[in-house]
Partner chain sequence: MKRVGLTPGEVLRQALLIVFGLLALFPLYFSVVNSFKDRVQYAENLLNIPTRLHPENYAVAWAQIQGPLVNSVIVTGVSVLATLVLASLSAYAFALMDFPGRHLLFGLTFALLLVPEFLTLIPLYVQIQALTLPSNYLAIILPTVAVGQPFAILVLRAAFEAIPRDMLEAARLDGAGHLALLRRIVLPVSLPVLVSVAIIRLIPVWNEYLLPSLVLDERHRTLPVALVTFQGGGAATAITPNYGALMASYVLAAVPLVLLFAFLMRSYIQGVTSGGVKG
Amino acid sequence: MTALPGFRSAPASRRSLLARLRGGWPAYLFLLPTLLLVGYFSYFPAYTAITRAFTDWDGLNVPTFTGLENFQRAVTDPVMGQATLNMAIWVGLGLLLAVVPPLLISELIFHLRGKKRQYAYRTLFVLPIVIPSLVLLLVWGAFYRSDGLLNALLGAVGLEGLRHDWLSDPDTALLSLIFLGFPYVDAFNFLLLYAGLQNIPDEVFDAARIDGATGWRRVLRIDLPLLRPQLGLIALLAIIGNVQYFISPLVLTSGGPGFATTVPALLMYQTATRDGEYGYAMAMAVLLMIVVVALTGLSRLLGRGNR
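May I have the structure of the chain above on its own, in the form predicted on its own?
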């Protein structure tokens, strides 16, 4: 059979692929150690989690296959239900904090007069990333105590009735953890949006100014549409990060009081390390992975629909 013009037959295509592999073998040889390390440290743990999720495993002995038992237990566990609700609140509010404050600050700094002034403010907001995050968590834990800075400020402005231990109250513990880190300007998100604003041509701003689009009208009609790729990336990373995040509940509250600040990732960690139920913890990890994939797909679908 004669191949159509412009198309190569399958054997010819395979021969071409093999020829390219033979021609580029030095490059593939240099890549091989990296690929092996990525496969062992990134993909093998994921494979282990998926395969052990269907077993009763204590992390030491030979696992026993139990089918879907761990998944059935996870979806009917009331603690897991409370943790999932906490995670949903965390993801929703965390998404706002990841987008809105960095966007406002990047807009304000970008439109400052004077490059030196812009550089100085930019450095001011980026500099805190050199401070270990654990130090910030401990400082904020002290702020939230009954004798901490937050209660002192409330007392100073005459709001004595609002003073209490914020992390020990089930009604305020989760929100206190979500909103720690004022002024909520993530350095990576801020730099990403600032770079996006820098990439907008000056002619676009000049044309908007002539058309009367200044201030908030310019932000809504010019900046936000042109920053859509950066905003989409930030939203995607915020969703993935907040679904998997459990450091501040682990350090400051251990998931309490009760289960008020327990999130699925923390429950998974405690189930494995404290209770020794690695098989059940792996099932939680697989469910979290499914949630991340679903939310990622949904966010990309919504972003594509707005284009």
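Predicted, not measured: the structure shown is a model, and the values here were computed from it. Numbering follows the first chain given and starts at 1. We call the rigid core whatever largest set of C-alpha positions still superposes within 1.5 Å between the two forms. Compared with the form predicted in complex with its partner chain:
Taking 2 Å as the criterion, Gly67 does not count as shifted between the two forms: its C-alpha moves by less than this amount when the rigid core is aligned.
The rigid-core alignment places the CA of Leu21 2 Å or more apart between the two forms. Comparing the forms between the two forms on their rigid core, the Cα displacement of Gly258 stays under 2 Å.
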Second form
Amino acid sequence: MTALPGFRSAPASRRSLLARLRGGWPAYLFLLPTLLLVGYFSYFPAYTAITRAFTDWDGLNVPTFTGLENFQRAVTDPVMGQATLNMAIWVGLGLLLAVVPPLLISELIFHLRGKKRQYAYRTLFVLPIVIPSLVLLLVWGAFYRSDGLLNALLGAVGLEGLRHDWLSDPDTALLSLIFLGFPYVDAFNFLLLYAGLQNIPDEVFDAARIDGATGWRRVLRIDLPLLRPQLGLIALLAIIGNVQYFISPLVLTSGGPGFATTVPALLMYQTATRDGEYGYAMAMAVLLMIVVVALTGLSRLLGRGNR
Amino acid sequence: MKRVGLTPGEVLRQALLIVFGLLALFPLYFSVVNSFKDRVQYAENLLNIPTRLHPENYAVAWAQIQGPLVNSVIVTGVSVLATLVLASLSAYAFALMDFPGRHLLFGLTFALLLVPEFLTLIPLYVQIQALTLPSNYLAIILPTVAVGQPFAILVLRAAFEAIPRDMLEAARLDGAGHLALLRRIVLPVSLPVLVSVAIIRLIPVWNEYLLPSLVLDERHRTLPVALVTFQGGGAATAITPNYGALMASYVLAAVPLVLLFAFLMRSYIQGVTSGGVKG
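Since the one above is the form predicted on its own, can you give the form predicted in complex with its partner chain too?
Once more the chain from above appears, this time first in line as the rest of the complex follows.
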């Protein structure tokens, strides 16, 4: 049997590296489009971001090296301080919203009787992905307006005193953005947890029942420990996602009123697109990336340590 | 087998689920009913189904977002298809071919999953501005395909590796080359996985806002960008927009996804639940 070049079953180890490189040409050809594309549109911009963070760059002209000046400016900027605090609140509350509602719903559905019934309800909670995320954002923006649904409902139950222009009041703007999207059952997180529950062997549940672990005790003793991998992944993705998220403040409040809804990622975006300070913006981006990497590392460490 | 009964607990659980499920869909209901109201009707009641309908809102909305809707379909369709084609080639190489540097190159592709999007957003914008492309669509399609590669390759490689070797060997003995093998055996056998990957990628691409808002010119702008423009200065501004037309545009923006998921819901659920997490 004469092998075509590049087939994995070819007796590769005996041949010289050069011959193998030459024999691998179909593989390199297959990989070429992907490598060109990710090289130019993923690796190169990442390289630009990291190197330009140390320069004074306006996006057009040749950057001049300024060392750590941008970073110094970022960590001493009071606006960045407020933005970081906003981000911390967002990440903390966002974590709760990412984990608790999907967990509650997947538990409720998983313990329904009958596969068909479970399937129907599972579909019901995946269905909302047909709402484009920007539509959800804009509709909620309309809910929050002074003539919006939230105030109309408050008026209807006799709580006129609580009526607000929710996004224009510095005290409520940030929380309004964070709590946008009731009931917060993210389809992806929900499916992950539901699949996790399905993967638990029936014997485990049977044993738990014999030991008297039912209802809440079963959830705490059996379900939660066995869902650790899924919960860990959701938590990690939620943290990383919220650290870099800034579409709703960008679209609904532009970071205001004042800096009440400004987060570091939004500040980075505005510093580049509005102020034209690309070098400084890249320093912020690099700082944020360090936060993301640190949190990822920390969570993996925690995940491993407890096992 | 036990009969599927209705105990009080079961009724309570189902009632809770229905309430929450409908609340999750409420923004869609809200958009639909209010898309048929004029300004006065909107101000009077936000929740009822109007007695006198104003379908002309849809004409106003359609005039605004007809172009962007077509653009979104083109951009999303081409991006997802191209993602699949390129990722299939790469995944085939990683799964079924032997060549020096296989692990290194796979590691390099995989590592991209760790590059956060906000880091590359601004440099990409600057880079694309400086690039002369034959079509403005490509300004968003090319980076989107690049971003989709790591995930698609990861999933497809696993699927391709799981194809029984006998099947591939038999075809090889019949003289099939790599391309023939990919086209006639690997891709058809992996069709369910391809559909899952396509639909999981499709959601974020359809919803993408940031980069399109920066790199697409007015004629090529996609739906999310157009919706924000149509809406005006944001909810914090004092001007009262024409809500009926606005809501009609939201409904129109959801229609393609509704149609798609009417057919492919099962693939989406299977894709997320099977590829999810292992230990």
